[in-house]
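Next up is one chain by itself, shown in structure tokens, the form predicted alone.
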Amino acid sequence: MASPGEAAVQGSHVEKKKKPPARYWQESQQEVNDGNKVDKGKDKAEEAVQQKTQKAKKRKQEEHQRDGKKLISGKSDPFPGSAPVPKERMQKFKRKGQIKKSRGQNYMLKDIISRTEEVSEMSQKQAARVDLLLPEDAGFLEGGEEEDTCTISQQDIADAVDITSASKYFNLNLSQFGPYRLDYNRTGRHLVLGGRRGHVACIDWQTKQLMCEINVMESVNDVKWLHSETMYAVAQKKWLYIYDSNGIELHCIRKFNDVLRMQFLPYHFLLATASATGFLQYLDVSVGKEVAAICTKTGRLDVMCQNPHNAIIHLGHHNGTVTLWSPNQKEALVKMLCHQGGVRSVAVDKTGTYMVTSGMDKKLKVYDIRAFKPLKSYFLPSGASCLSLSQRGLLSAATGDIVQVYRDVWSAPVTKPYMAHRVRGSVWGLDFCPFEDVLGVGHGGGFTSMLVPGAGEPNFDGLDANPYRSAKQRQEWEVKALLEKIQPELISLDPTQLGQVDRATFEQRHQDRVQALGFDPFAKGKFIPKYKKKGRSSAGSVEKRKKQVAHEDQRDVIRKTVEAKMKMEKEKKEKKKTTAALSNQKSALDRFKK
């Protein structure tokens, strides 16, 4: 008779297999064969072991080659997959914590809360990945200990950095037709230079591609982009001509005589021009037409700067103030008296708070626009004869053939400047480049491209102003941008005053609107109830109605006084409640008190 033990393991194939039950007998053997077992159990974990990190090893090389691309030399990529997320920046952008799942809950809501719960983790990362696409602040020049930012040389930073930004350092020797004016479009890409003695050039900067160069044969003032790249103005000496990126004379504008300074205002498409004869002057690009012309009375017009936050124009005089000016009125809205002497720059930041001015007095003057007083003031031993900010605030500053980057200059009191750099030559013209760590300098020498660390603007509107943007890009951006002009009559001082309703001047128009007509449109009329039949219009019922309807008109009035009511008594509840606390409160002068 076999045991139970034997007919457990002799039972069929398709059944589980079950262990034997334990017997007392058995137990002394098990732990005599335990002993012996030991050494080879810990040898046989440490194999798999092994095994298994082998195995583990092979698996990562196979996803390596297929996932990673394969390089020139054959090696697969070392960097496979996707950049690791720093735990610093998920946590930033962290919504919720996990929600605990409880036993009673059903099955489907589980799974829509794991699902939410990857879906919120998924949004996390990516939101965590562009934020490190998007820096918040931009990197500036960093000196060692005692070590003054000032005194790094630009061939120093040029050496220190990159081969691209290395490049963005150079130096073009144009001593024969200088000294230029120099202006960058609005996407950073292209410049155009004009000499003083006609030399007229268009360079995509950053390629060193040269677009066009021609020579006007006579006087060049100032040169400025229009809309785009395609196209750029020429304040030469007699009048104003408009050149395509080819440099063919597209117009010759006789109008505007004796230009001296020129704005361009992008989202007007208008050229502002500052003239000799003290006239200030506004064209409509799209359509080529004179928006407007004012006389503003006060001499030669050679200090011009616009704001760009209200498209108002700033010009500066030999008498030491400065102007602001819309196409809309013939007056200055503003005069603000800056300088003792004649205003030689201007400048404003991107924001429309503050203004930068240098005059004859050698100050340098930093005023708050919004309230037209004065933050700061400098004193430059040489005075500075141009003027220029960039997007990021800070100031660029030309005293001869020297150039002097400033940083914070109207939150802090600045004792040295940021950077600076001589040039071969007097300066006649700065400007920063847009989206780029990089001011231009026109001198007499010819041209300067410098490198100043946290300048430009990180993170670009691809919809605005895209510098890589494309031919067919560039296209619909311009149809864009002309369906999207603002009429020069929205210019104002403040622009947040074209939401407002002026409640003022729509009461007066009613009231004239009354007076015309004799009676009040907008007053409600009497009842006068409708004829029903069928009897229902009886003396009596009508009668009824006009009761009802009076009633309501009562009622309402009636509502009305008794809330302006309850308002009045809990503005009295609440003085006496102030009126009590203060009587209660003792002061020194209560021990007079009789």
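Take the two forms, superpose them, and find the largest set of C-alpha atoms that agree within 1.5 Å; that set is the rigid core. Predicted, not measured: the structure shown is a model, and the values here were computed from it. Numbering follows the first chain given and starts at 1. Compared with the form predicted in complex with its partner chain:
- For I113, the Cα coordinates differ by 2 angstroms or more between these two forms after the core has been superposed.
- A displacement of 2 angstroms or greater separates the C-alpha positions of D512 between these two forms, with the rigid core held in common.
- Relative to the superposed core, S345 undergoes a C-alpha shift smaller than 2 Å between these two forms.
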The other form holds:
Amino acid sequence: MASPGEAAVQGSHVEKKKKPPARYWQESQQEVNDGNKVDKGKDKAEEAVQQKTQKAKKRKQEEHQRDGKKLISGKSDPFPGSAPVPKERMQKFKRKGQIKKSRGQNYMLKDIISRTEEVSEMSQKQAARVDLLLPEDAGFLEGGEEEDTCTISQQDIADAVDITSASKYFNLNLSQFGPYRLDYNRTGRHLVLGGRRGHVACIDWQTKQLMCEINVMESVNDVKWLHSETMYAVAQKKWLYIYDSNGIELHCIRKFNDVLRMQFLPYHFLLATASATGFLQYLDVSVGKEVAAICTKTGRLDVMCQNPHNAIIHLGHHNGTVTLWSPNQKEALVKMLCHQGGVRSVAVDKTGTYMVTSGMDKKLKVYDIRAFKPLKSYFLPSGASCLSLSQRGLLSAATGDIVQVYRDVWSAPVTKPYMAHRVRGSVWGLDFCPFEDVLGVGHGGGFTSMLVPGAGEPNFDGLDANPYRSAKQRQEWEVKALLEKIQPELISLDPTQLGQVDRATFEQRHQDRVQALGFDPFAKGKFIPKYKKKGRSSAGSVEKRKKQVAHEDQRDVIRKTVEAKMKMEKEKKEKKKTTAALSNQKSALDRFKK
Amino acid sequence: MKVKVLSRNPDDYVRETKYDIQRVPRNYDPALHPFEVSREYTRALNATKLERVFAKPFLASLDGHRDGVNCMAKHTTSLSTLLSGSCDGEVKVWNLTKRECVRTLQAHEGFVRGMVVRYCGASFFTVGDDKTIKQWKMEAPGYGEEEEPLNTILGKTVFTGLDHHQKEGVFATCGQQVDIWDEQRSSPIRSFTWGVDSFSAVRFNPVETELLASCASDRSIVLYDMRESAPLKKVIMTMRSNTLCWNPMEAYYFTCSNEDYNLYTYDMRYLKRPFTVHMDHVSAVLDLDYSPTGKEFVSASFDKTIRIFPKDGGHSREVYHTKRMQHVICIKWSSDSKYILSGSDEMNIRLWKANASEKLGVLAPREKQARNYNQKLKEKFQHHPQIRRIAHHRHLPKNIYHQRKELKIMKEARRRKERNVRKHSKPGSVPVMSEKEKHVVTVVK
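The structure above corresponds to the form predicted alone; please give the structure of the form predicted in complex with its partner chain next.
Starting with the chain above, the whole complex follows.
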């Protein structure tokens, strides 16, 4: 008989197979159980011997090693092994598509592919694990019983939250030069306001510090930050101007005239502009060159947005179409008919999956932009004039002087807005602040900064867009970002295309082969019928002979393909058979099985 | 009503004092990092360009010989010691860290043909045109003592090459025949001949230590087993091989440098066709040496260049040349796999980096990390046309550039002719010969 101590160890070993790993709350219970098991120890040990295969032995060895540790400290590890990672969290870090391994591939290549896949899997797992350590959680707003969240006023929210957050709800009373367009920079710290009647102001909006304030004495159509908070572009009545954060005019770009809307592509350092003359122009702000000028031939362009996932520009037109543009092509990549009547506003979400449009037909539509399919269609009384999507997928729509915020517009049919707020004057500009629960609204009466809980991404990446960066860090980042500037030629509908294998077509490979061999191995000479005497080479009989040969050839081809198919089928069957045979092959140890 | 609004405490994100390093919170969510592939590609492109910018392989030139350097030997135990023998019979011992000559001795009359350091590193052997084999002490003689060999063996014929056994007191020479010598005796314990020929090089296998291979002037490469009385087998090629070298890690492979501008890697067990043909030189290849990792080897050629080949690649990854370097006669890859030493006709020994853009000296951890990351990126995107173009571009001297073009034209013409012959003859009567099959005549056992 085995000694009690050993039996206990063995007992727990057998137990572990059936139960999930022991938890600390089970430990006291288990100890009691162990006492009972001492007498049963022998039977259990026998059972263990019976199941001993090579694998089991190995596992047991490892187990013993772990047990050895346990003996030193006197306690066993309640959570053995590495912590499991939830599937949903893993899914978040999954990259698109694994490489398909074909049968004919080189064994070395296969090896390399499988090894890189292993590494990437491992890194994804690690990233998913680290996800747990992110310091901040997203905001939320929940109504009480029988209380709609859309009835909660901004003042109520501001009263309920801490002082710093409450200070993020404010109004700027600027009735003189409005209505206002606005833009937050990529870190969300700085705000630029452009009044229709020439008022331009830069604010560090969290500290409420005014960086500069100028009046350009011209009408202003749009304002946009460039890559950092030191420069911004203003589309004025005639030309495009670039100012620095002190309000000093750096450039007046006369090549860009009558600009109505602008978008900045941060990773490409491109400023895309849409003009009243129907031109879509791209300016490379790192070298100051015009990259592309495309005449869209669709009239005045005053609806524009970018797809942040693939840097494609979306333009909305008066005839209800939305067109997609890249700087590499003179024609639109895609034209979608979205509305009856003109398109009033377009927005694309961060992952490049959904596009939201609103039109003169008072409809709000959601499209899957990858498949170009309509998903949802809503009717808004009086229609939405401005749309904006937040980092976490909240949609804000302005109808007249009311700003409404919707949640989950693409997944579930929405009946009520998440939040609503009335501002003083009709809305002209809408923008969510990145990494904050704040929606900026530019309107006829000035500017309103609204609190929208759950809008912003809670955890920023310090190396990409850091709201708390110092001037030195910004400079370092600028150098890095400029080094990594993506060339405009790489803009395409699928941004991962560059990482995919460019396979040669059969035709191309065949051509190469012909080139190398000097003749076409598959070519068949044309059949030329022999001349026969006694009138047997009349046109009719020649034709007949030709047909006969062609028919014979065709039969040959068919026979070959059928044979090949049969052979493949046979092989498949054989393989199945052998695997089946292998799986229920009798081994000497089977006699111990019950 | 329940509400929570994002509100970050700046203390968690900003450093406390200016003496701290900045805090950089990370979030690896792919949604926050768009254009992953394009950015990596851009980084890879930059890394490739920088690699070319920093490619400065030439380190030093060791001068002092009064005639062309004919042979070199690595010290078996000391990394900083190099031995070289010249065409006037002089042998010099160099200290590579100080880059100076520490000892000079007149070993032979006429050429020093071969040189090898004993496995223990205490002595070395030289053979010369004066038909002698001499063993020398590694230490320099004391003050007032005369420079004298430990041992001198007088042979009957001229010796052209020499190699020492890995762990026994046995060495092999070649000349009219391949001889195996015991260090204690003055006559060979075994002699191998196969037909009437003379041999140009002999090498012991580093793993199967009883095996030898030699290059003969009748265009053949012969394999021997030291324990047997007759040679094992030989492969006859279309042109003569000058030297050969065993792969130190996979010792069933050996590579030979050929007169037909190519190098051939053979599998010892399967001599019918070479494992790889390495092409790029535009003149006869005179010497080669494997890196101790066995992944690459370096070759020296009559065309005044040095090339580095991957062991299984058909073309070189690197070419080194200078204006002053003449025909490179001997070459060695240092035992730490970092440097290459070349001895050439114009009396100089040159020290090169094995990896042209490598930074010498100790790297900071961040430097190391950046280097590794860039390395991986370059590897990942190496097949993209623009990156490949930059990574593969090498400046060549004018005459080599033109010669290469000429060779290409000649080859294309030959190919075209063959293709035309095939086109106009009965299908199957003119078989397609691969480049590997073309250069082997027969294998004799």
